[in-house]
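In structure tokens, one chain follows: the form predicted on its own.
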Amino acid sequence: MSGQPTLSGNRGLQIEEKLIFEMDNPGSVAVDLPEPGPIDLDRMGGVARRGRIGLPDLSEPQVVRHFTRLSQKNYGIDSGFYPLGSCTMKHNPRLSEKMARLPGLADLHPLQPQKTVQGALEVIDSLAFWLKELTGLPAIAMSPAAGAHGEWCGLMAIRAAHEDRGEGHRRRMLVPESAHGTNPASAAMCGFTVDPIPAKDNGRVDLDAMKAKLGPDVAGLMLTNPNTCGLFESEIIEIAAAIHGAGGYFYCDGANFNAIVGRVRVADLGIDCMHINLHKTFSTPHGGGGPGAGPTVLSAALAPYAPVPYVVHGPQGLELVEGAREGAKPFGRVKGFHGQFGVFVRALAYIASMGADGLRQASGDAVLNANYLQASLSDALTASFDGPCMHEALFDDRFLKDTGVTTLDFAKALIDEGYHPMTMYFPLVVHGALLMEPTETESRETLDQFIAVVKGLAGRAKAGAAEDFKAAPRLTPRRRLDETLAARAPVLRWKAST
């Protein structure tokens, strides 16, 4: 904490919060309930409670302020600007959440008769005609719940249609060194040996050294595109003539599809399967472990393997199949009941509202925005690569060389300006990496305000001020943690001093 160290440890309207078993006043209530009654213990098979099972009493504005200071030390896309890369923290839209929260949408069971949320049932399907429509490919696995369970999807789609066909051998795939981290993960959760194929100067695949690596063995190739550098593959179509001819199939990480919607359809570029993240593309909340979803999109080469369930148009409405129907041979399920149905209503609610030409408009405007940083950036940062970006702008450290400054020291220094880092040390082929997405939310008065800061910072640490940097952050709740220790040996567990 720079200068003098308040009484109270507050900072202002920063206070200082303990956890909420730290504030445990025995006795406290936040709502009176009356004495229970007689207990039989016999039915907790003569177990009885030794002691408090360790829950803080606390009083009712005790917990309401308790949480209300958590929340304004959370920093969030409705906060401030989030320049995340190959993230897309993006706004989600007040109306979508508004449609997701109608009493017939929100509180539907999934265990219902099936006649009785035919409205639920169209959701689904009218989202799943759009993404079909967006991507040029014929079927869809709706119910993965992230982008890397779509992933897997996908590959599992891949590796059932290999040995369909008798060639179960094929367990070899091919992989960019750029790739998200998730892709060789799901590819070796499949059954996969990854191969990684490394970029060119031009942080583009390799082309000769992917084709060096194709054999009878291949069974597919997993690219992103956008790719990770933030960077359009160029020659996908050569790529996916020289897969597709050595017996292998397309994957396509979609995760960088918010640069593209409304503008290329996956299916012309020879794409056999891709995961959607709506929470990217569609604007639906933004992962935490819960409220993700990762459609994966198929060719009609692989579509017969889908796994279940998906709604179809039978002759009593739309029906859910939840098992191997004529011309199908599922994989499958990936997921309990029928995928993330909140998200799915925000999603559809989104393109409904946006329309293909706001859809078109959108990605255009996030392209615009990342090439606007990229080219304010560049005289006092160093882009990686020459020419134009998508809808991210790469930076490396070489613009830190001398100054005792690292990525990390320039990411922590931001913090203390009111602004969470860019993605840093991302993607690692880029030494230093500062990857920065404004999405095409942004205006141009924000991206300003944000170009003039890392600009100002830029400066301070070329003029030699390392020392400063190495102290950020100072006007943070926490400082600089432990984050290596924090990794390896977390503290899962409260426990009170003796």
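Here the rigid core means the biggest group of C-alpha atoms that line up within 1.5 Å when the two forms are laid on top of each other. Just so it is clear, the structure is predicted and the values come from calculations on it, not from any experiment. Residue numbers count along the first chain shown, from 1. What changes on going to the form predicted together with the partner chain:
Taking the rigid core as fixed, one finds a CA shift for residue 431 smaller than 2 Å between the two forms. In this overlay on the rigid core, residue 28 has a C-alpha that sits 2 Å or more away from its partner position between the two forms. In the core-superposed comparison between the two forms, residue 444 has its Cα shifted by less than 2 Å.
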Second form
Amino acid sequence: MSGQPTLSGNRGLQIEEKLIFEMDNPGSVAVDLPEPGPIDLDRMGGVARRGRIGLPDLSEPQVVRHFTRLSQKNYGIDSGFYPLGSCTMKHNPRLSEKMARLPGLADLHPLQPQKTVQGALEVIDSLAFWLKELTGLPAIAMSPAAGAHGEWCGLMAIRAAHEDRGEGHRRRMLVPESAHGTNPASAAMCGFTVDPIPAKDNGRVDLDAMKAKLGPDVAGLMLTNPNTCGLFESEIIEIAAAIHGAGGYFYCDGANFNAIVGRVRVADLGIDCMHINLHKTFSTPHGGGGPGAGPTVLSAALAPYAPVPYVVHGPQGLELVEGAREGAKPFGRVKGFHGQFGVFVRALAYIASMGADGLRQASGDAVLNANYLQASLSDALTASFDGPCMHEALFDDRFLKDTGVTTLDFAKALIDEGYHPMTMYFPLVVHGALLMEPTETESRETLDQFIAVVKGLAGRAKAGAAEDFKAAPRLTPRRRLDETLAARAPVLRWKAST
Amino acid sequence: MRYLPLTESDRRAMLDVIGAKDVDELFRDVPAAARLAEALPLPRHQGEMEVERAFTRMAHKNLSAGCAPFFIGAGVYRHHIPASLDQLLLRGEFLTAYTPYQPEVSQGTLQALFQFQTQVAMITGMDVANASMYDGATAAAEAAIMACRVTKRNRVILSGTLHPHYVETTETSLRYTEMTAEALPPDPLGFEDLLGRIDAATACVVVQNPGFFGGVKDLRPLAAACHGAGALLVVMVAEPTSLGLFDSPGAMGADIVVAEGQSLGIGMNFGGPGLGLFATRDKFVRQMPGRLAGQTVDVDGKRGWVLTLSTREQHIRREKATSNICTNSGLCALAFSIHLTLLGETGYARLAELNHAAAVRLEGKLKAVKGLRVLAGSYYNEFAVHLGDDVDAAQVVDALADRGILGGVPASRFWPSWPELRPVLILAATETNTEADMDSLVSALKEVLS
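Now that the form predicted on its own has been shown, please provide the structure of the form predicted together with the partner chain.
Entire complex below, previous chain first.
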């Protein structure tokens, strides 16, 4: 920044904001509560709190201003283009927020008598219907709370199915090297060992290498499709046949479902189960890290092992099954209550808005936007693979060779240009990866501006402006942060003495 | 379609740049047999008005808590949420941001998480808290797993005071591992003997306080017994407003504190999303699951925040990670933190007092119901009652619902095959309950039980 530093440390709309603990004004209140009257110590089990907790006292205007200022230090989809690969950062419709706040849906307790919550069960059942139709799979576990949780749920069903058949010795799970880190981590939590399978030069699973790994101890295969390189696994039907032939199940990581919704049903690919990130494909907000939801669709073979609870159509209307019942062999329960209901409402509102035609149009536009980026940037950057991509375009850092600029520097320079960076250094199978997922909710104008900026930056990098890249970002509330210091001497909370 | 900016002429022009005839050509890697030629035969897109109409219709099929005297708890509690909270939560920069992996454009989320972690550590009496888990149930399971990792032992004891969903979730999580969960029977009277079960193979005891049936205990003797045997004490707090009134689990000797944070800032939402709180001692921080925000400085020396200690996490460690968790409950953590900030020290303590006072008042009024006895000698804002030997609490709750009253949860909903729990009803009262609500419940109970 040029010019003198300001007296306040603020810079126009960028306002420095202390921690709430540093603003404590004892005696201030932001919530007016009635007098409780004298407290009956008889009922407190002898453990009434002595002493202060240390929470700060503030008034409502101070609290509102504090969090408003914090929000201004963030970049959201509402702020601008967010081409974060593998994350499907699409527009979050506000109608969905409005529907989730209807008192008849929001102000419901999960343990009310079921006859008083038929509308809520209808929400769950309707969403389950759509997700089963869109995937072609006959059953679904609605309760997983996020993608990784859904992965674990699907793998638990696989493990339970093997155990039930007396094949509990099947403990080896095949996972491609390009998989999300959650895949091997989820497999480990089900007692599986992870056996990596390599990719071919064209970015797809090496079918022969995979076949060579099959054996009587193989439990299944976890595959992301479209994969983390943004490519459709063109041999997927052969892959499915191979794993089934060896007695294993085929798990699909559904993180990239947005590319194929309404165009491909995963059941037709031979997949046995797949989690669906409602916070990606079905547009519920990421909220700075969650909450999400990861309903997991299941094939007929895995359906009996679905965890509780689930909704069935009974003689009295919709019924929530919370325990074991005839014919079912649930592997257990994955979380409290009945799933991420508030997220379900939002996802269903989005689906109802889009309809079957809109969902198909959305996946088409998502793939079109990604291919437009890939085609428009392939001169300036280096695309990792030939041919059309699906919903995300993958580049590597060959275009930065000998410039002294790294993928990280390039991403940080984009921040100064007003963009959220793309995903960097993932997938691990290409060098210095830059993974861009534009989604269908970006206009051509936005993409054209972004393309011009990326080309311009690539030109500057090649022209020898490494120092400028190393110094980026310059215009953010904070510049590059010392992550090594943070990890070496962790300060994970405020303390009165500091 | 209102969420799709591309027009037909955009699409045409873009296909020309790509050099493709149509969009279908971009899907040529998909095996032809698996390609759908057209949209599925399902409802088509709708405008806002139509969608609102359909959702309003579904909402009207429910009896919402605001329309009934309401006394349900058992892991989800109805509290008043200050109006400013939701307005802040809806700010697009919070709502529509991703996980703060790019700290320069995420200082808002990161500072908020750092403050959240501090608040959670303070109220639980622990050194450090993470940036959230999915909910109380999964936090309990993760705590059990972490305790096994820390102690290098495999036996987990689950108290009969623990919420049955937390028990089931923990059992499920350990099901296909080396670890084993030993769940004690439900303990409505607070009689269980945990001390006698701790042995040299025990990794941890997981206990809930206030317990699922309402009882509040001094956990110091249990903590001493755990530590004497080299085991950890994991304390679950299902109702975090209670910590405004009681000694913290940390002060009583807990090694890991987990909680369901729904009570603060997050509505009931039919049970999800919730908010898992997870706190522990400094010495165990590298064994923790989940994300952590930490303080650091930028290149100009200014204080800022980043996600840190990520070498514990799945995106770095893969199958050796402390957990597979990635997406957590970020926005719920923000809601929790905003609510606690609005309350402050003064409001948090007062809210807890109001809740306890409401429950004491309800207990007093229930004395008028013949045959009913309160089971817990101590409690916060919730207690179990016994309705009489021949009474089926589920039928009572059903009859109350017919009278427009949401009158608690029958224990048989969780333990359908335990006859001795058939007459047990769990009732909660919070600051939202009026005198009139309580009088309605009492007179309806008299009527139903007569």
